[in-house]
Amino acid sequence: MDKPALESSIAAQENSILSTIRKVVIPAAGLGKRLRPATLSQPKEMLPVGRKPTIQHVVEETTATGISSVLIVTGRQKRAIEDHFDREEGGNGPDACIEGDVDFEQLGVSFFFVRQSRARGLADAVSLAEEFAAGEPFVVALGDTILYSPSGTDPLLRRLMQTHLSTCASATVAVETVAKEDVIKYGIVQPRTEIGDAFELSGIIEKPTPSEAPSQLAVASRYVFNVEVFDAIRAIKAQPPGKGGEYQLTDAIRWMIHEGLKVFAVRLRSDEVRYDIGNFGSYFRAFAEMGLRDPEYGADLEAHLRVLLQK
């Protein structure tokens, strides 16, 4: 078999073999009162990233893998982002999409909503996903939050899934190494095996100061679980809430391994970028760079940034 056509092989059998994750979950039912008073009558995940809301750079980061169930968790105040991925009536007709350049139907993807009634925190959010699971492995996607990878790079994304796959995980997150002052705002990782591109972890713990902190790998908001993680989210709502009165994904995850399941976790790489529409200034950060990117648009914006910056 020549070379090319070995490839071709190779891709094929990948791809048959990602097809097993199917769905994805994109919890976005987060107040965003960090970012008021832009997200006072909108979600935050609707807030414009260059041409594009943010949620929506979720959905097509996640589908460009093959993914064709997208279940997004809402809650008050969210009903906009349904109406986003809704089909435009009037326009160029009743069948004209409303997603930019992206025909998600055409594609062949679902959508599919539910509502978290109270705001109790990531792992209760990602527990209205289990009969959407069906007892299938997922992806589970934050939607204020672009994962971005250079075009002809393999995505993170891919790479998670892959990994999960590969070493028969029950679990396995995206991490990217944050500033050891920062530790204390995310949930950071124990690795067990030597760190690599992708390593076993041996604990996780939520938001620790510094000096409790077992490393400085943070965990990226990109996640691929087994339905074990539904029996974990019990588990540890049979607790009082964890940090923030909240129930934790990172305690369900650390619940997982003290059960002996294996975790994985998968390194961003040095070209990746995580966006965290959280706050202004990262806001402001994600809306710069992704539009100095755009082909037909950013090399006039840095053209004139950099007029700014002279003066």
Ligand code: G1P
The other form holds:
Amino acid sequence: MDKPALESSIAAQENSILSTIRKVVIPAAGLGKRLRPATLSQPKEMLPVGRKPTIQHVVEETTATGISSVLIVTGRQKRAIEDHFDREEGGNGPDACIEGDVDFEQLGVSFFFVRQSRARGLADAVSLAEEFAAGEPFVVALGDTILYSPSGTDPLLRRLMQTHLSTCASATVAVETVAKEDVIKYGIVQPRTEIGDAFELSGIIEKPTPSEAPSQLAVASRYVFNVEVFDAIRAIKAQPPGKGGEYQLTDAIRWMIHEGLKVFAVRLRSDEVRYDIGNFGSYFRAFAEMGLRDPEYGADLEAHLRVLLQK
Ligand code: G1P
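To complete the pair, please output the form predicted together with the ligand; the form predicted on its own was given just before.
Time for the whole complex; same chain goes first.
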């Protein structure tokens, strides 16, 4: 077999392995308090970043790996998210050929919605996906965070899914290095093995103080789980809630590690960026960077910013 044929046969094999993960759960029930007044009457996940609302970036990122079933966990004042993914004949959807939009229906992507009736934490939101998962492994992608991988490179989510399947892990999380003083904002992992692009975990803790933190590697909004996670969530819900009075996904992952289940982490590459839309600082950066990447307006915006910055 010549090199291109070999490469395409390897790619086809990888794709068929990855196709065992067909589902994504997108928690999007958070209240968006840090983004008021922008979120007084609209979900933070609908705030635009460049031409598209944040949650559309998340759906495009996850369905680009071949995932075809999307469950969005919503809540009060989140109905705009459901409306956004409706497509009406002759309406404002992609049928009207909006440039740069994606026709999810044509891609064979199905949308499902479930409501979280109270803000009881990320683990509680994920527990609502048990029927949807129906025994299959699935991705969790936080709906208020865009994960940018440059086009033409192997994206983070694919590497996460590959590691999950090749290591037979029960859970696999994306991680990135954060500053010591920022560990208090994240789930922080404790590596069991040497830290490479992917490595096994021996512990994980939600929002530790800098002195409690076992590393500076923070959970970065993307996960892959086997259905054992639902047992883990049931177990932690039998205990008092975790940090912030909520049931934390991090605590469910820690339970899995203590039960002897394998949990792996995959690091973001240096050219990959996580944009957390949940606060204005990161939201502004995300909008500026996406605007600069816009094929039609990016160059103009860059020239304008250069002039502004010289003043
Ligand atoms: C959540 C998780 C945390 C993770 C963070 C970023 O925290 O609980 O473990 O590190 O997302 O992915 P939140 O930002 O909702 O407080």
